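Just the one chain here, laid out as structure tokens, in the form predicted on its own.
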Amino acid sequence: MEVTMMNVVKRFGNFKAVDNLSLTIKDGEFVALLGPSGCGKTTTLLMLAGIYKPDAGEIIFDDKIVNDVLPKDRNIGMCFQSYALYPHMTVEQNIAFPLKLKKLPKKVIDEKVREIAAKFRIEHLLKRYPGQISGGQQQRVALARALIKEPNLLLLDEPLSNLDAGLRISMRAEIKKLQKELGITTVFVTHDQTEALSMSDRIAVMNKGKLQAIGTPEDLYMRPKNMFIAGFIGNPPMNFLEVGYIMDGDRVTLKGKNFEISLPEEISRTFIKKQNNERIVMGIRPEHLSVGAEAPNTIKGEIYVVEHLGKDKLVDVKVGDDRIKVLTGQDFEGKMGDTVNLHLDFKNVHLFDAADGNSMKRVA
């Protein structure tokens, strides 16, 4: 099922939620509404689902509009934080209670209990109830209940927050498997960009109930529209440095309190220009900044702190007042004190604006 949000507004008194949302999700795709505590996902998810009415615009499942429309009605499987399954009844009887709602018959409703039990691997608490099991194990009963009426849309409202790490890695890719594998449209909330990144076939990013960009997590992360999109997505941050802005024909020349670097032309060629000695935004990632020897165009720092993060090692450097942020390996041997030069990844530099906080690339 394809769904439409046109210049859909949410409010809450004078508070706006969700501010002119306007978003097309494919049939059978996993979109993920990426945001902050507070952006407006949640509201989002539940007008997809009914629970909320929007104030203006239209919600569309394929070709119908549904503003109106119940959430019984609606075709929906949703799935809560807090798992919202009933304490009085065992596993089995909560897997089952969408399709006793449908008057199936017994024997169906068994048949199909057993096959969605099998696909979660929750067979043997199937008698117990929600009380007596885990938290991972309540969460894949909730997303068994939730599948197993065979919804045309799938709404997960941060669905792994209470897993604990490890569970939560393979629960990540349970989903996306059988997502795929059911061909369900599915609406992910999360406020963790690695559960999005790693999990959706396109990203919607929402900040302060306004829609900041929609699309892959390779487009949102090498490609960021803003500098919000570009602190937000992404582990450890973008590092970002205000910097003064000179050209000289077709090359760049960036310039910090404590440095200069001066961008390959075929580079600078990919920015849009601004006028000379206006005040910019730099940004790069800690993984495309490296530590080697002194060289031009290269930042010159001291060690403040040395984090290590079991395969790498995040070095956060001081240059000046600012301090930028460095993945590299455990071979790494830098200490605190230590006076080190920062190599750029000239390919993976950004340069937003100042005023507005867009990106400066040139769209092709």
Given for the second form:
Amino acid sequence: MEVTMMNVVKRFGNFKAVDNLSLTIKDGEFVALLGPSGCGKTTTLLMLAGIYKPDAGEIIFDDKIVNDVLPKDRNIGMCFQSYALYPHMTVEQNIAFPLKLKKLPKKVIDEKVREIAAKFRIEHLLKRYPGQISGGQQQRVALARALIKEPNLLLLDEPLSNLDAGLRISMRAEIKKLQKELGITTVFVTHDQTEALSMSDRIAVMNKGKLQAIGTPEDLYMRPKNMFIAGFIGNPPMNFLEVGYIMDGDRVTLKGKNFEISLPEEISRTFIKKQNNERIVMGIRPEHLSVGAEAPNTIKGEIYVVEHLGKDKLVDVKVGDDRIKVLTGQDFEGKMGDTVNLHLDFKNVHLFDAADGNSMKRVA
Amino acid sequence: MSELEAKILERVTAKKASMEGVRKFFTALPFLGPFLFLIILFYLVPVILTFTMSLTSMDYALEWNFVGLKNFVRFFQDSSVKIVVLNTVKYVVYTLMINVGFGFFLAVATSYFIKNENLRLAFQTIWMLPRMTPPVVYALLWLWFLDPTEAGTLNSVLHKLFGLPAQNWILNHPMKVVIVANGLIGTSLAMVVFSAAIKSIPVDYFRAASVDGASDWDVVRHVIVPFLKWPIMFMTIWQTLSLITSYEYILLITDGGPLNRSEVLSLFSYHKAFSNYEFGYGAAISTVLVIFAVILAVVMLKVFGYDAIMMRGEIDEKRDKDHISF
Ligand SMILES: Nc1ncnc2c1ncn2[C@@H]1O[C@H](COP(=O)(O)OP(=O)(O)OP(=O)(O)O)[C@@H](O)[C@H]1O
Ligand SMILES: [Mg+2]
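Next block: the form predicted in complex with its partner chain, after the form predicted on its own:
Okay, now the whole complex, with that chain kicking things off.
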């Protein structure tokens, strides 16, 4: 089922929890709704579920406006942040509940419950109560309950947030596989970008009730639309440096307090032009910086601290008052206090307007 | 470990446990003390006095002439006792149904269906009014409402609406009047308790149910009722006990009449003691009532699983212990 939200607004009193949200989710697509805590993710999900009615705008399933359709008539499967398993029902009764409400014959229900329980590997828990199983198991029960009625739309509200790291990784794969198998349009809410990047076809990034961007994980990573996306997507986060903008022929020069970087002509051309001496923000990811020999067009700094990340090292370099994080290989030998020269991968330099934070990249 | 050792160990732990218990009792005494004192003063002492009195033939002369179990024998032979007991059962069962049943209905209506906070408050306050009215005023309101003349409120309303002739409600339906009047007043307590319980159900359960396809009726049946199991049981026990022993509204509205038709045991005891000045006999009736109430309370607590009410939550501790991952 294709889901469209058009200029949807949800207010709580004077507070706009969701502000003019427009978004289309294609049939069978897995979209992650990513954003910091309190940005309106759950509210958006609850509007899709029909529990909140939008104050303005339209929610459209396929071609039908469903603003006034009750949750029970929307054929939606939902997995709540709290799981919301009924404590007075056994696991079996919990999973069977949506079918029982549909008044299906008991034989059919039993069969379906057994089938889905096998899929989620919870057959041995059917007779227990939710209070008697672990968090990971509860989560699978909640998923089974959401999926048993073969919904047209699956809504998952941070279903993995209560799990330990190991279980979370295996559940990610599990959910993704299941979603592709069943081909159910799915909206997955999370504030963990790794989760979003690894699971979804597209990611919708929200902040303060507004949709910041929607795109494939690669899109958001390579071509962030604004500073919020640039800083939010990617781990460790992008470095931002305030610089002065100088245009010299076709070359753009970025003038920092303690460094000066000239971008090659072919790179300079990909950015929109600004007034000379205007303040702008340069962004570069730790993985697009490297430590090398002293040379022109590099940034000179002093190592402040070196963090071991297992596979890599994260080097914190002090440049004047700024700090720049650099990702290096495990073989990097630098120590605290050493002077280093940072080489930039110019293809991956981002420039942002200092006033509104929008990317200066020309749209192709 | 040999069997003997095990036995010794068991003894020692048992003894330790009992000493622990004594120590705990003395630690708790300063906290429980005032309460224990009040219970003894206002509950135990009257019970003992009543029981002692029931063994006498005390009358208006207020003399303690002990007559053994004569009063109890008289009670079981008294021809009016049968009708009074029957009335009591009817009164308790039906009033309870209104109290708890209607209270539940109102709680669901005001806490689940009415989403507007102010409207809910207004509605609940209206139902609280009888509670806040002194019993005498409340009873007078009923007498006035049921006035047997054509000018009586109920009579004139029924006459205007359906052309029904005026009738003497209290004379014709004494039990029903008593039950309705008492039922409505108890309703507010149940309503408040149930409303609070409904409000404390995490909202995700309601949301999950409606996404799962539940209608409002399904939500009431599959979510609200199961979550309110304990409050409902508690209210049932509480109201049963208070109904068995209370009589003030009956006294004020029908005074047990006409001809014992709305007389219940507690009122019967009151009448014997304070109308006929047969204090000994009245005390005996009260004693029977107290014994009956205690037995009933114990049975109900057992049936409803008092242990389960108090131990609830222990199950949760098992959680996460048998964590089985993929
Ligand atoms: N019923 C409500 N009444 C008033 N304000 C609300 C209500 N529900 C949510 N809000 C506010 O709306 C904003 C968005 O809430 P929402 O629950 O959608 O956040 P979220 O993105 O899901 O956050 P989290 O990641 O913490 O779950 C928050 O600032 C919250 O305080
Ligand atoms: Mg949320």
